[in-house]
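A single chain comes next, written as structure tokens; it is the form predicted alone.
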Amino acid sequence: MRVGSDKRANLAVVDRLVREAAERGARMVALPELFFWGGRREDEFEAAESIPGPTCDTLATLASELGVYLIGGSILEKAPEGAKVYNTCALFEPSGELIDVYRKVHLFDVEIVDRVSVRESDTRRPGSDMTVVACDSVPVGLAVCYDLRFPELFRQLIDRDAALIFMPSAFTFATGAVHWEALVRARAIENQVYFIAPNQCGRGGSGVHNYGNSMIVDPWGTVLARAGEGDGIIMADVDLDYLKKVRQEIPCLDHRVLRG
């Protein structure tokens, strides 16, 4: 998705795309990071919502009506502690119930001269907990965007038996063009998981140019589906027997040697 500063317009795109995915047979649908709003950094607190809240209500209704698990990208969540917000991924089951949330742990404070200048910590606070939740008895791990650069986070998800990892993102074009595919495939390979990475695309309301190229990668590192640089849907089948086969044939997760 290309995300602008008009919440109503963004949610109309979400409604259309999620319905299309469900019509095509999707049982789990994932949205990009901050799908609901993209605007100026100084307007984030005003744009933030409670969870549950209006945008979560919209997602819950969609999940229930369509009978899908819905990974709600991320929403700026009002925090009770003060003027900063959390960047929170909410997961809804087919009944529409909110079953878990993940608050982004790693904040994107980066200065690439003449290309990217972002300080998320100016307006956001980090989460502190890892999230793995059972969906139809399948352990699903959650991460968000900049988390991709921290492999130890994903090992913690694997240690909690994650078989699928969803990572909603708004990965910038400047870094995505060289690092996105390499890192997404690496996280899938080294952790022997299905890795689903929906990304924002184009230059949205925040002014940042996002890379697009949403990806679904299997535990062998094969790219099963990849988007372009515009709004759209990608889909792939998850084969848990294949995941088990990969882990049996190269049991690197069992061969780990940890020394203090």
Second form
Number of protein chains: 2
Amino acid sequence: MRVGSDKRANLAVVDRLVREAAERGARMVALPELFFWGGRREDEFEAAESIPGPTCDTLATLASELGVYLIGGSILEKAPEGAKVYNTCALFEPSGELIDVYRKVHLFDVEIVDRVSVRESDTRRPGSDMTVVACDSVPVGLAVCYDLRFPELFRQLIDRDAALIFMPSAFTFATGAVHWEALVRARAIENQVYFIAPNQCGRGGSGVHNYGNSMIVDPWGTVLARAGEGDGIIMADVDLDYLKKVRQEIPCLDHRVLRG
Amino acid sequence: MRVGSDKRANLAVVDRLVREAAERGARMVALPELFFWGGRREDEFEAAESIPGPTCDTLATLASELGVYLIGGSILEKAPEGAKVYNTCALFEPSGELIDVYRKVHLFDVEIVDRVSVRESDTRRPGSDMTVVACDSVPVGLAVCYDLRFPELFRQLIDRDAALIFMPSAFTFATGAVHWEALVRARAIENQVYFIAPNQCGRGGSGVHNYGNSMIVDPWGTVLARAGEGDGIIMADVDLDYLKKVRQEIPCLDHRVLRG
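Taking the form predicted alone as the starting point, write out the structure of the form predicted together with another copy of the chain.
After this comes the whole thing, all chains and molecules, with the earlier chain placed first.
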């Protein structure tokens, strides 16, 4: 989805898309990074919310009404002290209960001449903990956008038995056109996981042009579903027997000898 | 190149291709994994050589005659004790001197039903050390084939300032068609290095059908050169100013906070 600076409008899109996904049979639904609001850097503190808070309440209600796991992309989360906020993914179970959060660890401070100029750390603070949480007893790992460039993060999720990894993103067009597919597929292949990467599309309220091309990749690296550059829903089935087969055929996770 | 069980024939191909590359202006030339011999598992011990030894002498002479760095793919190296051999890449400088070796750390023990059945550890032993060596004061890292699936290995090369990584390979067709490009490009992108991956092609003396598609990728992830499924030479220029620019624009190597 494309994300503008009107929270109510963004949440209306979320409501429509999540309902449609559930109607089409989705049991887990994931939103992109910062689905709730995209605007000027100087307005971020005001846009930030607590967790739980208004946007999380909306997601919790939606999850419980539809009976789905809802991976809440990310929102800006007010921190206990100071003016800098976290970029936080909250995960809701079908009861509507918030079961865990992941606070983005790697902040996007990038200056690509004439193309991308973002200093996430100006207004945001990094998290420090990895998150793997059981959903129907399947370990699910979380990451956000720029984390994609750090393979060591995903190894920590694998060390905690992740079988699915969700990575809500707002990956830019300038970097995404060259890097997105290779890195997303590589993370799925080297970690032999289902890798689900919902990405913002279009030019959002932050002014950044995002790449879209949300992807779902299986543990063999096959692209099961891929979005275009507009908004919409992509879906795929997860087959844990297949994941087990791939891990038996190429036991590279067991072959690791360098732990850091 | 395709590799058969006749050492002399393989070395004749090497001689022809390395001379042609040097004539076309190459200053560094890399061969694929096990360029010197491919045959039955039970003949490996007999095919193995010491380092230095006959095959290395041939490479040393070629390097010094042509005045090139020669990354000697890999050969089977007799170990001090026992019947298992190392899979070793030896690097020669333009003087002909052997300046360092890398012994493959991750052995390919894989059983993909009806497609690939290889147990490298039956006849070979793993190395345990990473290798980064200065060539014209540029740090060059080495890896071999199956190592590609282990991002943590490349992080260790980066920690030692590698700017170029050579990865001689005999990557199979069955896995290469799905995994090779994504993983090779991801290693270049996430480590912001020139990544040079010469791969065996065709069905060699070992009976395995290799993927070919040797690649040279720049630190932005752009494929500078790519071979087909037959033998031949691919070439590209290395631009260390460009590497520096990429690392400044997206300083993800400096943004690492998880060290393993």
